[in-house]
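Here we start with a single chain on its own, the form predicted on its own, put down as structure tokens.
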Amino acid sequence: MGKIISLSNQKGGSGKTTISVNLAVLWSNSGYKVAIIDADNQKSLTYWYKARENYYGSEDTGIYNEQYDSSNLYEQTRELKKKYDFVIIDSPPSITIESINIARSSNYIFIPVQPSPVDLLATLPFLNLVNKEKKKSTIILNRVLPRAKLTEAMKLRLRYAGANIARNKISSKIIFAETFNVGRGVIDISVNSRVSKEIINLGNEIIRKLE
């Protein structure tokens, strides 16, 4: 049986898209069977997946791209789960009834957040609501620059709300926004480089936490 998997939070730029691709092309490469879903009114995980099948063609992206069906998404889920080793949602940045079903379809919510005040205090909110559904959750810490004492406060701060945090963060690096605007993620390129060993830490804790 496979894992749905949503990558949400209420702040927008939190960089959910970014992981997401980046975790199914890992997933896909390692010879699991992936899809994604794109739960977000911006689009960006379909443009991504255009620019994927532009890239490769549309038969060798070794990833589906499956429709939301907000209508019905704990039906869907439950058969798409039949269907793939992992399903990932990219979820509207926003606290709705739509990122509150998704919530509720998913095995597991992962959070990014960014390293900043504000992206913290909006992050908070959308915990709680992920605390009070019951739902296994971690903090993607992500775009993390390179000795940011901001970073250590925060975590604290996540901490004491009660929060979860990966070991694995994820670093600022132009080559996410150069590999996501041709369809591609960061292992497509190297499976040596930084960010790639970054991505692969990332998923290989993620999967971890869903045993």
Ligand SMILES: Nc1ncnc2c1ncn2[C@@H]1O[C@H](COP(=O)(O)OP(=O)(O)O)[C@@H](O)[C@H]1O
Second form
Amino acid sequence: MGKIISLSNQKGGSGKTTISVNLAVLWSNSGYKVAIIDADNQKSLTYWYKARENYYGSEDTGIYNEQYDSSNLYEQTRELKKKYDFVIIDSPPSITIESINIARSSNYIFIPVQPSPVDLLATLPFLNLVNKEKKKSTIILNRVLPRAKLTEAMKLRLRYAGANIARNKISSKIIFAETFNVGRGVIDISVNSRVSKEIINLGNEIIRKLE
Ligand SMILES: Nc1ncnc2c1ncn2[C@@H]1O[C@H](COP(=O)(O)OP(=O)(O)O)[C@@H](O)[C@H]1O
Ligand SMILES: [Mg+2]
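The form predicted in complex with this ligand, contrasted with the form predicted on its own above:
First the chain shown before, then all remaining chains and molecules of the complex.
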């Protein structure tokens, strides 16, 4: 049986879509059967997938794009679990009945957060929601700059709020935007770069959590 994971946070621009596509590419290139679901009205994931079809050809993206069925998500994901190893849901930046349904339909929720005080504040209501739903969740620190002091302070505050934090974080690197634009992930470029190693380590950490 496959796993449904969602990348969620009411804060926009935290990296939900970027991390969704990079995990999808990683797992697909590792031989897993992967589907993505674009649950955000801004449709950036759909844009990325179309660019990927242009780049590789629509038969060779390696990833399946499943339509988001908002009125029937729980049943939809139950069926998709039978077909795929991983289904990745890219959530809208809001706390609405939709994001609650996405949380309820997921085996595990991953919450990208940029380690800045403003982003942390904006994330706390979402953390409360996830805790209320009694869902397993883990924060992914994203766009981390080599100014370690702030990140450490953020970690302390998040732990104080009762949050789990992934051991592997993702650095701020322009290659994420460059690859996104052409429908690719950093793993498609090279598996040996530092940034690819971060994605590989994060992907492995997530798989261990899902076991
Ligand atoms: N680790 C990163 N390093 C550099 N830029 C990033 C990183 N993660 C995301 N971005 C950029 O930040 C912007 C918002 O990211 P996105 O994934 O679209 O966030 P969300 O889906 O949460 O709204 C995009 O322009 C994206 O390219
Ligand atoms: Mg997005």
